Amino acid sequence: MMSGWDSEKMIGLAERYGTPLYVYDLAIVREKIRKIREHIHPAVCLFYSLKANPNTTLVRKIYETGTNLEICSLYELKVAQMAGCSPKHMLYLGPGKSRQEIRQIIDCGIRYVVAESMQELEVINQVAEETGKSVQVGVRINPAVAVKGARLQMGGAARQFGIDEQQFDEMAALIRRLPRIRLTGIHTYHGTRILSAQVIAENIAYILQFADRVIERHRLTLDYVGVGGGMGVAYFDGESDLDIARLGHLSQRSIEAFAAKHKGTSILMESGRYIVAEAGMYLAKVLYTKVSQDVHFAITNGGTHHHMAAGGMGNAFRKNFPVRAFVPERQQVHRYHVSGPLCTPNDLIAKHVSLPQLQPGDIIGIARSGAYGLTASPVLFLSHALPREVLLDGGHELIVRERDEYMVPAVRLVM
């Protein structure tokens, strides 16, 4: 898990630019997404999902790939347009739009919107009649089954997301009756963080077999049908790294068949943790150490509040991510607690972690950090600076994001 994170070129980062420090790879990230255009069949059209990471330099090398993206609020909607990208390249989703946020949506002119209830519906229909404009729409579906394999589930069950499958007849009905919308897209999300491919594959071939189904029983024409993605990335001890190239050889045959059958719909799959996990690291300076009844604690510069993932969040039992220590060889080994500087006992980013032994000025790195670090913290609680980003594009070092930045441009890009 932690190959190609050099002991000595982490050290050397945290030296130029302090601690804490994310810093990504964009050669990890450009890999990622190679390999899922290599074995994933070339009628998927590719979607990144901006709440995996949303920094702006890094999102436009990743729409620069030819990656589209997948958006889910206006402060995503601003960081797609800041990084340069097309509103034909743009799928917006959401349970929870508001009018403002709709209006605009139809303003900008995004490709692909997606509502997620019959009274969402109801309201792109009166806000287009206000504009004078048509709107194309797509309607996320929540299906009837939940997946197995899933570490978070987002179907299946009741959910705040999407139309219930078995409601499929009557949203279609209603869309009939509004006269500003028309029905062009359906798009299904089962799950996150999948390691198997061969659930992922299942979990696309039910997709598209409903979109068979509803295109038949209701003579729809439709543009795109959206699988979802949920490529998952092996934290834990005992986890396994998704097969990619399994997955495309599981899936080709489904997707097969509907691009042949239905030749003017797309396939939109979405992957935000698969392309980013593995390129970021976290780095923390050790402060101080200490012993607290018989456990070894490091106290670093980091903690929860830039890195919840790695305290627990949407876990049910506490795991450690990867974690390692940027030192040199010491022979004696303790298991510590890893802590930050936040008055709160749950403010822990490893526990009993087998690590050298650690002093004041030791450098701490959390790997398969690059999705849902920052973007998933609660940054501002106790007041602390944001960490500073970093991106590495071959030998070049970019800031892409200094201290108490909460929005940047993409304007540190090396061409």
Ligand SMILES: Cc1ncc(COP(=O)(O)O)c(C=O)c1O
Contents of the next structure:
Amino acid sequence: MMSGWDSEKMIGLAERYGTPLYVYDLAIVREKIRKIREHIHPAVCLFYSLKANPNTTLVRKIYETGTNLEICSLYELKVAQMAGCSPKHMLYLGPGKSRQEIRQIIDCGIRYVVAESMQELEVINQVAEETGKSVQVGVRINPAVAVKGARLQMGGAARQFGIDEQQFDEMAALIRRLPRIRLTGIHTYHGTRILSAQVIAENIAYILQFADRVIERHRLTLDYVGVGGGMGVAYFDGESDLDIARLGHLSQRSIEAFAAKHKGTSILMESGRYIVAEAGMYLAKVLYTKVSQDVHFAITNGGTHHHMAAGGMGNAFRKNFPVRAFVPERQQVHRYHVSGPLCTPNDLIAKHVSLPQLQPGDIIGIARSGAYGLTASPVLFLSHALPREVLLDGGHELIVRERDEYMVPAVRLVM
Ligand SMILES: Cc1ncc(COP(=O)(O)O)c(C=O)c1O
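Counterpart to the form predicted alone, namely the form predicted together with the ligand:
In what comes next, the whole complex appears, and the chain from above leads the way.
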């Protein structure tokens, strides 16, 4: 998967488009989607989670592969619409949807609308009343059991997400009293960054068994059951990539059994990171090098304002993303702290990383940066420009986001 990132190509891209720069390779994205389709049971409908990377062109290219879109905000909805996505292929989630958001969701006829609390169900019912429409809703369930191997857990404890599994009967009774809504889906998302096929397969089996039970108990006719996903990629030393073939094998039986028994019910699965993470490289240029108290620093023009995840966000202990130096062969190697231009000691995109001796003008790359890069970073901190994003599509290099010097167009100077 890493073979496309050779030094000459990366230096060429950095020269042509400037740094800092995000580069995405569509061949890798397509390959990851192909792998999911090859190994996961064909009854499963795949959704790409825009939160991982909402770049409009990238989203369009993913949608063109026949992948549906999972969205969580009105801006993501706009991106999905710009990407040409039909509302039939949209799944809309989020624990804090505003009334205005719900109105737009209803108006545009999104097929898979998932509510996350009882009060939200009541608001959906009220808004539906105002529009004179009836709405089919799914509910997100907060499973009673926590997932073992997720780096980020989303269920199985007190959560702002979904309705507790134990409250299902109460929720079903509420929906029966709300004339404008009908329960047509069940959704879960146990957690993310899961590298164990076994754990994901267990989550899938768990929710399918749960859905089977409540379908019978409440005589439901469900359009869909969302089994989550959480498929991870390895970032750090000691981690191994998820074995997707094994996941396909381990989840085959539960999916097959559910699909055979509930023929009209689609099984939805979401993935952001697994589809795009490996397809992205963040390139930055070394501006200065120096030694401070025996530590070698490479100060670059890229930093945590563009790539917070590489700065350790979300991890209890700081670990390095895979870092590459796109430089000619050099004799000496040092252990570097790679920092950015921000005035905070936390602006380190790698720490104690062994790299060939660096000099000003060298290009370094943070690999596996296609997911939760720009989208999960404090881009306004210190008010540096947003970087360009370039998408490699076969022999084409497409600028899919311009460098943006003026990031706050909504700000006003009030005298
Ligand atoms: C409900 C939901 N769906 C999908 C995703 C995407 O997760 P990932 O990018 O790890 O596949 C997330 C991530 O937080 C999520 O909360």
